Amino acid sequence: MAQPQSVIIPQPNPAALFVVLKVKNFADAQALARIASRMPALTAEVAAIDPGAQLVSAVGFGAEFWSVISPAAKPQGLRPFKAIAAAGRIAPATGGDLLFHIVSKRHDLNLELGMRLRRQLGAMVEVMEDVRGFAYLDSRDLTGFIDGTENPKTDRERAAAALIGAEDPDFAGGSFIVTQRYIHNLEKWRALPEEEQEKIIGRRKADSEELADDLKPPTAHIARVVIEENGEELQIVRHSFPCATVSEQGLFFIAYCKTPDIPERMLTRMMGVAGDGLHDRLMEFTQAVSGANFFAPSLETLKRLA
């Protein structure tokens, strides 16, 4: 198989920069590739700065802007992000062109990569997105409860999950990836005694066990998310990350998968479109302020972009 950008397939470590950027004229799309094909040499060389800090990247390209640099190639499944609305819970479409997804042990070797990156871009593009994520505590989000636990933890089965395959043999080794970042509503989660919080996310708080079923209400977040076809449960691997200031806390989700169809049903069972008239009672205490997709490609496709 082709061999997949370097951030998607190991577990992340703790420090993570997500950029993403609108290109303002598609009259420079191809200069603006050729550039987003560098990134792996340019990781490399902000990488030897400190090889233990273990630098990876990946840059992913929106539909409507691969359609511009590759109008005869087009991976099956690329489109834009769907936005939905139901009864006050809102998953807007943001979108994006291109997006930098950068990850190491050093925030500052994360900012050299991206302020590279940003410097030979120049005037070409506009900022929509520029977040650093953290790990915070072991591992958990904002809310106090542990990120991931159903994530695949072996690099085969990440592999499995996250890369296309011979289903669409032209783009084997590439992503599909999504973005969403979410705020949340700290102050009304807090005020919640700890054994509902636990009832609304299906995990006990201290060291996410899974909650019995007959505990775990069928609104529960991952009473949503867990969806399992022919037996088997329909896998992403999930690379996000706690996102906060002061002011502001929330989180960056990103998902890494060979297909969109599975993310975009886990977030209609979330939002409560799915038709079955239940949502996932976590949307009630974050909102999400931004959702686009993009298309990782192989090394070897992203080559050719040059």
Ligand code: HEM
Contents of the next structure:
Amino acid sequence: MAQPQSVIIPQPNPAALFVVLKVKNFADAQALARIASRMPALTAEVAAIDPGAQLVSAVGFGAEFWSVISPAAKPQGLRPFKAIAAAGRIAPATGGDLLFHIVSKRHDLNLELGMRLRRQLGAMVEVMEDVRGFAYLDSRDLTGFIDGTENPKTDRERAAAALIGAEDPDFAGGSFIVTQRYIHNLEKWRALPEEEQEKIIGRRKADSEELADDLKPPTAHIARVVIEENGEELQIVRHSFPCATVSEQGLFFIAYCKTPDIPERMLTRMMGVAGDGLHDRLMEFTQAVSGANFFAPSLETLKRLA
Ligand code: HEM
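The form predicted on its own done, now the form predicted in complex with protoporphyrin IX containing FE:
What follows is the entire complex, opening with the chain shown before.
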């Protein structure tokens, strides 16, 4: 079985760095691909500074960039993020050619790896997003709700949800990534009584217990993102983290999936364009300001890019 990049399967440690880059000129594509393919080796170098910090990473490639560096072989379904605009709700597509997703117990080591990569890429790229994610309290989003409760837990469950398998053997062990940075309107959110907030998420605030069916509206976040097919829930592996300053609070949403269709369908239901007339009420309290799709090849595929 082809090996996935190291950030995907383990449960995340509390410090993350997300960097989205735009390639200035596709004439540099092959040189950039060679540098990006060294991500696992560079990660190992920086991880050796403090093995206890468990530094892991992934590099993702945007659809357009991938077509340039590997025109003959493309993962099935790889496509740019589709913007959604409906009834005043907007999920913008801001794109990006390269994503670095770095996680460990130490922000300084994440930054060290990010800076080493950035130096090698030099003037060939422009930084679009440079976001430090962190575990907030007991793994809560800044709305105050525990995030991650129903994320696939065991390695086997996470691999089954995140990794391409026999359906596209050339790219087995790879994974599709969707990223969106959200900015919350916490003033509006805090004005709601806790009971109302719980109906919007679909879970209790204190302990993340799911609301009973008769209390959980069909517009609750978890009611919109739980999609059953043939008696099974469609799964994604979320690696999202809060991102914030004292002036602005939000979430860097990032999910890995064996197909881009599943997160796309979830988002369609959240944004109210799934055709059932419903949207996710959480979207009234937060606004996506970026959106992009990437492909994280297996370690073997990544090596071939070098
Ligand atoms: C501002 C953006 C978002 C916030 C604050 C947020 C927050 C939450 C919270 C608090 C939960 C409940 C606890 C849990 O099971 O993790 C949850 C569940 C979930 N969210 Fe989100 N989420 C956001 C965006 C998204 C997006 C964009 C997607 C998919 C495209 C998504 C997919 C899911 C899924 C699949 C679950 C698990 C549902 C279940 O099985 O019960 N979320 N989210």
